[in-house]
Structures are given as structure tokens and as C-alpha cells.
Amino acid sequence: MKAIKITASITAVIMILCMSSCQSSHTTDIFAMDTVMTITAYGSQAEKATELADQKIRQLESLFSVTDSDSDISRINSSSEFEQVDSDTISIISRALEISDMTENAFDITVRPVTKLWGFTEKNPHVPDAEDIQSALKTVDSCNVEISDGKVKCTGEIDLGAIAKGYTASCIRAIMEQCGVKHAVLSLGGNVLLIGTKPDNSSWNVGITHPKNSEDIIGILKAKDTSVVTSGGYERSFVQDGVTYHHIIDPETGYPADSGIISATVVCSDDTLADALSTAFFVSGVDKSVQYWQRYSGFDMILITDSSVYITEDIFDDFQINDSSFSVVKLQK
């Protein structure tokens, strides 16, 4: 008999620590994009900035949803013709396709025919039949996304779930800058956006969730004016026949990624890139991720396996690990 149990982290994938300040602040909590988002801004324009950020988040959710039949993405997925879409939709799809090429499709927005089979966003997720997975993979392989004059056409289906929060963070960063907010922190599920420093000009302390115990943190990263994004299999999973299956699907196999990485954190001032790369690295494994990091610049990473934590050299001294059972490896170019 099939026994299914939904497991989920009751803490944020990344938690913000030590945010107290004597400077005036405003905090807004939002439930959007299937997660709780918390925005805290400091300064005289803090309330205005958080209100505008709230509005932007809800607008983007209405554009990017795969379940709302009126969204841009749903219209693209249900049509065989070019669909007129919002400029934000054009921007995020263009960026997603670019990153997909850069990561050799380890990050892939066209994998939705496969992820639908697993049903992670539904009440009863389950392991699909192998034949159905292979059929869906053929659809993914033949999928073509075209962009022309503000319109998008797709021969398959797309899902922006692995990049939407990163793109949203970039939009909120722009709002904060327009409002003159110099200090802010946003927790968007597994994504943390840091605007500037803490009001006292010190670095923010970001706790990275322990991949083996999501109620704890494995370490604390000191960071400022950047995005810190973590992807982990503990975020959403189910158990069937004694086996745990997580929601991050390998586009090559159609099954949950099994690369040896159990948590991938990317630190990058490019908020959209940070989100996409965290998923790509979780899928790719340590060796390919390190090769990618050695080839490209502009980001750092913390990769965790069952026994080791790999930290790139520029943030090595800024990360304090709390679990001595892991060996720590400094990655150097």
C-alpha cells in the first residue's frame, strides 16, 4: 500500500538574525508565491517602500502563476500561438533562457510537463510511472520558446518557480533605491535580499538552514548589499514506500536531483541569477558547480553534501559553521 506523507520546513530556508536597530523601520508580512515573505525597511520612506514592494509582489504573482488561468504564464502554456504579455514576463523569460544556456540546462523552465506529473503543489504528490516521465521528457526536449515584439510562444509548458522570487527581489531592490531606502532586508521564502548594511553599518547575519534538520541552522553568513539564496530538498517533499522524494527535479532524468548536494547557497548581487544558480548547482553536483564558478565571476557559493561544506574563498572567512561533524573545504580559483 502506498503511504504518502508531506514534509515541510517550519522555518525559513534562510533566517535573518540580529536585526534590532534604533532607526525607524516598517515591516510587512505577505503570503505570495506559495510562501511567507517578510519585508523590513529602515528610514523615513520605509512604510512607502514596503507598500510599493507589496503591490509589486502581488502584480508579479498574478503574471507568473501557473495555476491562475488569467496569468501570462498560463496563457502561454495553453496557447500554440504568440501571446502578448507584460514587460516583466518578457524580462524574466529572457533571463531564464540565458541562464539555462549558461548552466547547460541544469536550470530549465521548460521542465513543467515533468514536474506536473509529480504533483508537488497538489494535495497528493506521488511517484509517476516511468513511462509517463519518459514521455514528458520528450516534450521537454522538443520544447521551443520564442520571444518577439512583446509576445511569447512556447511549444511546451514553462514554470518560473525556480527564478520568480529572484526576479521579484530585483524589482524590490529597485523600489527601495527609488524610495531612498539604504537599509532593508527581505525574506522571500528561501531567498534573502539584503539592501546595504544594517542601520548601524555592520553586516547582516544570515542563518543558513541545516539541511538535515530544518529547525536548526548549520551556520551564519555575514553579508551586505547582496542576495543569499538557498535551494534544498527539505523545502518540499513527500514519502512513498519509505523513500523521500523532494521537489527539485533533474531536467535530464525527470526524477528528483541526486547530485550529492543536499543544500546549495548562492551569494550574488544579481538577485535573479542567485535564485536560478542555487537550483542549477543543486542539480549539477559539486564538481560541475565548482567548474562553473571557476569559469564565471560575480558570485559565491556554499555547497553542502552529507559530510562536507564547500565554501568559495571570498566568503570563507564570513561563514561560521555550527556543526563540527562536517568537514569544511575552501574553494579557490
Second form
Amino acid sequence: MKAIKITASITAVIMILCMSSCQSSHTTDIFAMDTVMTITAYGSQAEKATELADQKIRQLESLFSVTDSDSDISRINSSSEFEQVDSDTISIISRALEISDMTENAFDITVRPVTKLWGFTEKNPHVPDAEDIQSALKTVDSCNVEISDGKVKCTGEIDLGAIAKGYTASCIRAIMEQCGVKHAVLSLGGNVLLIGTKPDNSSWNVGITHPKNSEDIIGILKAKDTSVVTSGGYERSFVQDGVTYHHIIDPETGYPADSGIISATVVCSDDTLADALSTAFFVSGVDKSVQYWQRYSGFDMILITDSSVYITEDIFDDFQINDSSFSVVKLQK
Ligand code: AMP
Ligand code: MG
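Form predicted on its own done, so how does the form predicted together with adenosine monophosphate look?
Shown next: the complete complex, the earlier chain at its head.
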């Protein structure tokens, strides 16, 4: 018996609680990258900036899709030669390879042969045969991605699902800046991009989805001018024979990550990094994630296990948790 659970992204993944203001605003909903995206920008250039952001999202979707056979990624995946690709495709892949190194491959875009077997984005996701997983893992282990002169060659297959929305957020941030938009909030599935403050100069309130009940929020984070990205198993999962399987794969085992973390949020003004690290931390678990945080500066995090919430010191006072059944741990350097 299989039951598919894909939560409605906008309300369930991240809720934005934002006050209205006297500045004019423009809001657009877009369905792209397999999720509902909402952009709200404020000020006289809001409408123009939102339209440009919409166009950029659609352009990036057509480059990064693994289902559209004409996309840059599909061409790379179906070829063993160097493929000429867009400069955005070069940028996102270069960044992804860097972050793979940084996270000892907990984040790994070459995991696609394995994610394909699980079929999370298809109609009938299911537990693959163990032998198929082992053989897909061999392809992942030996996979080599080369970038040269605007071209990419890959011996396996790549999947940008864990970084594409973060990269898209960084492009939208640039568009908003070019248009002179000082205040905007974007919800791209589990990714929230905050441009500046709310129009009244106060911080935005970002609701973090409750990992045990994705209709609810576990707490509210006050933040500004940053990305807040959450990876959680609840975002996409299915049940087979009474066991729940989620979509974030441990590249070491080929099975859904089982690190003890049920939700990983990264807060970072580098939008691309925030997205990739939240996926990596979900795979790596609390101890390794804390080591990364101690080694690299420039981001904060909220890690949730079955019984505890770990919050880095710089955002500790900005996060208000509303479920007292969890113990709260302040992470200090
Ligand atoms: P996110 O929601 O950003 O954590 O990304 C999850 C998506 O990234 C999955 O649906 C897969 O498409 C892909 N993915 C799964 N596991 C990994 C991994 N370990 N590294 C990179 N991408 C992954
Ligand atoms: Mg991610």
C-alpha cells in the first residue's frame, strides 16, 4: 500500500507573517520548479521588478529542469560529451561542486541516478530494489563533472533540486536591487528570501514549519535581508508498508537520510549557500553540522531533532519557539 504525501507548499512549508504597510505593493504567485512561489515587492518599482523576477524564474526553470528534454541539465545528463550551456548553468554547477567539497559530499548534485530510482517527483514513488540502489551508487561514486569554456561534461547525471531555488533567489535579489526595490519578500517553497526590512523598517517574521505537523509552525524567526531556507522530510514523502520515506537522500547509503535531524534551517545572506547547506545538514546530522558552523562563518542555523531544537547564538533571541515539548539548545562557538 502506498500513499503519496506532497504538502501544499505555500502554507505548509513556510508561512510569512508580514504586516501591511502604507507603501504600494505588488504580489504575484507563480507555479514553477514544482512549487508555488509568491513574490511581494514594495515601492514604485514593485510591479516591474516582480515581472522581471517572474521571467527570470521561468528562464532558470527551463535551464535546470530534469524533466524537460531540452533543458541544459537534460542535455548534460543524456550526453557523455561537453555540452554548451547558459552562463547561469555554469554558475550554479560551479557553486554546487564547491559546496559538495565543503560538506564532504553530504550535498551532492550527482546523486540523480539514485533519486531517479526513488521517483519522488513522479506519480508512483516507491522503494527501489537494493541491487539497483547499489549499482546507482557506483555511478554516483565514479561520477565526474567537468566545466570548460562555457561547456559541461558529466559521466553520471545531475539533479539541482537542492540548490536551484536558492540560486534563483540570488538572481531575484539582484533584479530587485537593480530595480531599486528596498523591501520584498519571496516564498519559493521551503526557501524564503527577505530583501531589506519590512516597509516600516522592522524585521520580517518567518514561520518555520513544524516538522511533525506541517500544517503548523514550530516557531517564528525575526530576520531581515537574508535567506531562510528549510529542508524537511515532510516536504515530499510517501508511505510504503507502513514506513515513511522522504526525498532527501544520503549519498553514502542511497536511502533517505536518517541523521536524526527532521528539519534543518539555514539563515544566510548567500541565498545559494543557504539552500545547499540546509540539505547538507539534514543529511549530516547535528554533530557534523555544528562542526561546519564552527569552521565556516557567515550563516546561522536551526536544527530540529525528534526532541530538541538547536539554535546558533546570533539568532537565538530572534527565534520564538511555540512548542514546549522540545528542549532548546543554544549553540555557541
Ligand atoms: P531540498 O528541499 O533543498 O533539501 O532539496 C531536496 C531535493 O534535492 C530532492 O528532492 C532531490 O531532488 C535532491 N536531493 C536529494 N538528496 C540530495 C543530496 N544529498 N544532495 C543534493 N541533492 C539532493
Ligand atoms: Mg536545499
